[in-house]
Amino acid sequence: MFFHIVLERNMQLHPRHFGPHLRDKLVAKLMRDVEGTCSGRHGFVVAITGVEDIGKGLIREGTGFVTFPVKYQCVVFRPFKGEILEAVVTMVNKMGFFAEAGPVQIFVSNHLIPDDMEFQSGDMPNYTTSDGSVKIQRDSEVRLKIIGTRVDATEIFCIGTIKDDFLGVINDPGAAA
């Protein structure tokens, strides 16, 4: 799920900085060290949407940096438990696929993909039904539900189903060639 958040960060800028570009040298910076960078407890950050308030700067004695105080609005992405979301597999083997929705990258264990597919090994490992009709291989396209979530101080992990109704695969590259 995305959101649209006001969030606060302490930016330290050389003293060489300083000029009438200050502002826009802040706000690079700012865009540089926050966007695509993940706080478990907000998210993933995906873009800096503008910059509500530059505080007055603090000196740091001995360096000659200065600390400004920067509040900004920004969209971030975090995931739920019990969301739908579709994703891009990125690796097959026989424990089961991972696949990623933008940063984040999601776990479907064999115990959660439908019980007709089946493993099949060799050069590009995929499950398969047994008719052959539906297949999962590196690049597909599948829609989950996110069944759990870990949050760490800079990751966010997730376990993904597809044993559950309109889930599964939506674009098979294999099916194309």
Second form
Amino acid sequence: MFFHIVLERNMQLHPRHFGPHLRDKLVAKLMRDVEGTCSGRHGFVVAITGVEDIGKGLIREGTGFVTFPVKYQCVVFRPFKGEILEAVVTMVNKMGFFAEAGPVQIFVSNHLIPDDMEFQSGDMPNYTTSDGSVKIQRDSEVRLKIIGTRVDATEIFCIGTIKDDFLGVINDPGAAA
Amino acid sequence: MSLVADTPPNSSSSDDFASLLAVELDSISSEASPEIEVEDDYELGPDSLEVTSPDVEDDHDYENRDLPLEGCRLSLVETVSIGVTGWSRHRVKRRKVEELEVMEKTNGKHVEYVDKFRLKCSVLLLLLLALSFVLLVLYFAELHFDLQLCAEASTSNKCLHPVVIKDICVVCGEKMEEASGVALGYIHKDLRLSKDELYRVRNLDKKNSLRNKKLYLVLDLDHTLLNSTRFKDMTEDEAYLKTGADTLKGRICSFDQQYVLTNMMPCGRLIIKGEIREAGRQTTNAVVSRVINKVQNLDLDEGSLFRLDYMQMFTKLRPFVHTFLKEANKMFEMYIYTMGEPLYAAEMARLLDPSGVYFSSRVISQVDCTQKHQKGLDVVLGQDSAVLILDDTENVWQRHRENLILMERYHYFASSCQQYGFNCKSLSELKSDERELDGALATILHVLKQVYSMYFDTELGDTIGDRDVRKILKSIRKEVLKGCKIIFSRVFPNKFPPQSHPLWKMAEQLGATCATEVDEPVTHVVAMDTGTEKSKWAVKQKKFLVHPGWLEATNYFWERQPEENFRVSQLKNQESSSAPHS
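So that was the form predicted alone. Now I'd like the form predicted together with its partner chain, please.
Starting with the chain above, the whole complex follows.
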């Protein structure tokens, strides 16, 4: 799920950036530092949408660096149990398949793939229905439901299922080609 | 436990018992021996016991120990100890009493006392026994109840957590406290399968095997598919590889600065140059034509010598390996299984299979082994009866010898020759290589094809589930030396039972019959030198007289080798010319 929230961060800026563009430099650095990171509490920071407030800078003794407390709005992404997500399949093997929804890695076990889909090994391993109409292989897009998450400091890992109504392949690159 | 509290004799019995004893004894002793000082009168309580005699003091200790008995639940051990202490106390008392009895034989009144005392003691003892029995029953009843609870818990919770990844069960999403089961680190670093699930997955495609028409092939890396050496282990004679590769590196780096290519550069042309030079020296027409053929066939992108700068390593792929993998991929689902580091394994897999078609994620390295210094098929997701193994080391496959096709070791670099104790020039130093078309990989590919076609032979009916590559392998092996009768001469050490010697076993596995005495049907005499009686006999009878190397070569190549190449008299020459190939 995506959230638009306000976060705060202390930014350290080198004195050489002081000048008329100080604010721009600070924002640019903020984007570089924060976007794409993951925190266990808020999830992945997808994008910074605006800077609310930049506090008074404090010169650090000894280094000359200045610390600014910055409040910024950003979009964060955090998967939850029970959430429906769309993901791209990255690897298919006998145990199930791995998929990615942006930065989140999701594993769908073969227990939670519909029973009529069977694993086919080969150059392009895949799960296929007996009539061959539906195929899950690398780069397929699937809609899945999250049934478990594991949130680490820098990474979120999920377990998903496609064994439910309206879940499964939504766009099959093999069929389109 | 309420029952303990409910049992009336228990809580008070020991006290009663003790005080009763005290009263009895005191009365006896005071009457019997007036010299003994008695501090208190016949009051109840522990104090009265203290001074009467050392025996009774012991009693006091027992009583203290028995105190936890009151009100709280008794364990089985305690129950028994009570019985024992009660009994021993009884015994002590009785002995004391008996002594007194002897002393006071004349006193008839006293005898009456003693009788009464005995009766009381036995009643109490019985009560104690009964109590301990009740507690025992209770204990087991509770144990049973606990077990029932456990069973209920396991049936009510339907998910058995068959697969766990990163400590989450993949079926129910529940967090797991502790990791269990077999780790399949090569698929995902935190993936674990329970034993049952592993069994299920391995059986899953048994029924599909006819449709998929694929068996499993487990390949070793070092000395089987390739040979690597570190820069620092290279000899002077190999230095040409470094300089040659460097010039090529410049060309390729300019082509693609970025990523892998800086680390892996095909240097195929270099080797060919070397061979042509060597060929020129040999001036054999056949060799020249072979090398020229190779030049034409060789695609530079599929070079076989790689320099991995960041690993400080040179890697030489075995000749024919590309064709081998391409062909084997049609018949097998291939795994790499190496005792090397994961990083090395991944890098070698990339050299062998740049597009990831052959192995994808099936690269098993040292960290995935379930047993130290042993390779096992338990991490391979295929049934044992459908797995073939290619490896140069037999010992690591203790549990799966029957699946193993032993490979002749590929030594290209000098360091690897030294490692195995060959004191000869390596292929790299000789600027030579294994032959491509009849080298080890080509021969083994032939065997693999044979096994594959026998496994899926439709004429054998549809009972494919019963087929077993191990049996097929055995039967193919049996054909190799069929009809040969072999005797050995001065090959085994004295007093060594010949039937258990590896060469003897090898010969039998290859379908030959072995004997210890010469007779007419003998076809081959395997000997170390020509001087022995059997050797002379062989020469006289025009039987084949061969060096043990003949048997080993036959075993590696799955084909009866031409005996002329392994004449015993040629021993010296043989060693020098064939050792680098073996």
